[in-house]
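Presented as structure tokens, the chain that follows is alone, the form predicted on its own.
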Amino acid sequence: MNQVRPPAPQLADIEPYDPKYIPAKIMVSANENSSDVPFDIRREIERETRKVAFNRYPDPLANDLRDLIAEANGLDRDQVIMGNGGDELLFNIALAWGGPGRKFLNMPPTFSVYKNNAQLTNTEIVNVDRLADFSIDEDAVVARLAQGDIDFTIVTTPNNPSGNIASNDFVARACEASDALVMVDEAYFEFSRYTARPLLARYENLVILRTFSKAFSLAGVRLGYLLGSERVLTEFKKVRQPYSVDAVSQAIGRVVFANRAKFEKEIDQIIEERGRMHDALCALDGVEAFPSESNYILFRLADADAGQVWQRLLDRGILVRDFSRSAGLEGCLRVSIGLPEENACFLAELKAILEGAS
């Protein structure tokens, strides 16, 4: 015998996430923020991870971080749990509520992963397109899951690539339709400074998602978190993997949110240099900016092959990221906010390219 067994069946229409991470002299592909974490926070960090014994496992639940987020956000410790990043919150959403002959109502365009979660966990996908400016369709949605028959759902917000925000009077009215789980995924809600959090009062239904690796630059990290009620988040401590956040994550993650308010000048620079960048982009022919509240601007290019231009920008040292053959986002590339110097080149090359094609 020199072969193997087919896969599980759902695999077969899959493609594996590709962050398209291509070294280049410019990163802003990924949401990524620019600058390390400060010299004298990693003294710190340095100073923790000495501590932690690598041969014994570690605090299965990260108990201490768990503490520190909960006192920040007015919760118990129970109202909050840890992850590999968010991306493994996002996976046990699908493993726990959906599977076999349960759906999940998704909004595209958006963050692609959801998607390919739902089918790793055999669940059926219901799509509400969002309108042409990638705002919500917000009375589809909410008559969409008042049927009933909607397991969970992801609002993201701000939502990648767009970078607009669902208001909270739409999560309310989301979370008021049925009792599907709503999730908020807010991993960049530090740069739009627009939470969800004053619902989860009132809705048991409600979970929020965040994420140390943007704002706080420990992408590298892999360190993510829930809030929500007590009972729904003993669900997801069902399917979570044991120890999956490590003792030095967790390490760094309490000195990094220990010291939180010492990245908000770096937070005031983004969003300083993303109203830069956004007024320059709309300056340039035959180029629509759209509003963004987060890290990243989406573009789309009316004169020129996006494809190429991605390539062209490469060659020159700057990986962006190009989302022209997605559907809905057809022409369309997106920029993180990078160092002022690295958007200043950027845009004086994406200038020369766009001149040049014409």
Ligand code: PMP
The other form holds:
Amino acid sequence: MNQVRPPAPQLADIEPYDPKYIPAKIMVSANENSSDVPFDIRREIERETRKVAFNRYPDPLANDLRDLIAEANGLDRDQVIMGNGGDELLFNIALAWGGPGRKFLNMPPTFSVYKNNAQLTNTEIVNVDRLADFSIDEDAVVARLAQGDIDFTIVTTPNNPSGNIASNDFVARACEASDALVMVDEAYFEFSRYTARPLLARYENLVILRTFSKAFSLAGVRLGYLLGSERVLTEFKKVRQPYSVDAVSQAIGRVVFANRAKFEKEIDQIIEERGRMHDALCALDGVEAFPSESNYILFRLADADAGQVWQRLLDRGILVRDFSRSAGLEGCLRVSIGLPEENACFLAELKAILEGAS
Ligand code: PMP
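Next block, the form predicted in complex with the ligand, ref. the form predicted on its own:
Below is the entire complex, every chain and molecule, led by the chain shown above.
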């Protein structure tokens, strides 16, 4: 019997992405919004999606949606590009700016997808590790960029999984240090209310990544976008899948973006809950909770085995994310901020587990 020949060699060290998305009563592992799109907006979505011609290809660039986003950001259509979730655009930056003989500067611990995409595209990874409190080693990053051989870097703000932001002073220094493309991944910026958007006019080598998956409750729909200079985004157009953003997603995105002000109350509530959760976690013996400007909190367990605590939370119907076997995140779990009752339940169960009162 014939056996299949091996795949491309760069796949040898890559594990398929596995977010361990196990069904549970309380899903607080993937930084989603625990509330679905509000009912009145869903009604409007239903009306709009009824008009979609399923037999026709969608507008490849989702121009109507681009126009809405461009206008809200004081930009032109050519300074916005849509993707099948932020993930597609993260893959596309590696395709367009990476490749054999090219270099990506990473700042781990951070979103693991960046590293995978670099490996897939045979891009060399240059790591400048974050400091013990997960802040960026700013001088080291700027010095490394200034050597002039880095092709692109990604600054995650707020960082996933640690939750801290990068300052615009640092982003500006990174953009000035060389001509490397600097992507600022603002997947969670609605929760920090801090953006590098004002810097776009100054730096052609800056792009900003955003998503509909978090604050706008659309993780299931797959919509992300980039803001940047026309020259840079033209290169992204060359590598993108022509019809990656389907017609239904485009219609949903238009309705949700037009109604984005209606999500503000929910975002306020998540920010408030985040403060309460942080205080409550810090009050637990043996728990170190890291300050977060996002919709999740990373915490380290000093005295308990984090993997076991993850399992015991799951046994009680609560799914959080286990990072305890990731480099630099030993002993760490991450919990997304859910509804107040979900957060209260998580805190009570975690307390009971840590006190051994199972
Ligand atoms: N960037 C960061 C930092 C993320 O955490 C995520 C989602 N996990 C994304 C980008 C991509 O999100 P999506 O593909 O759902 O837009």
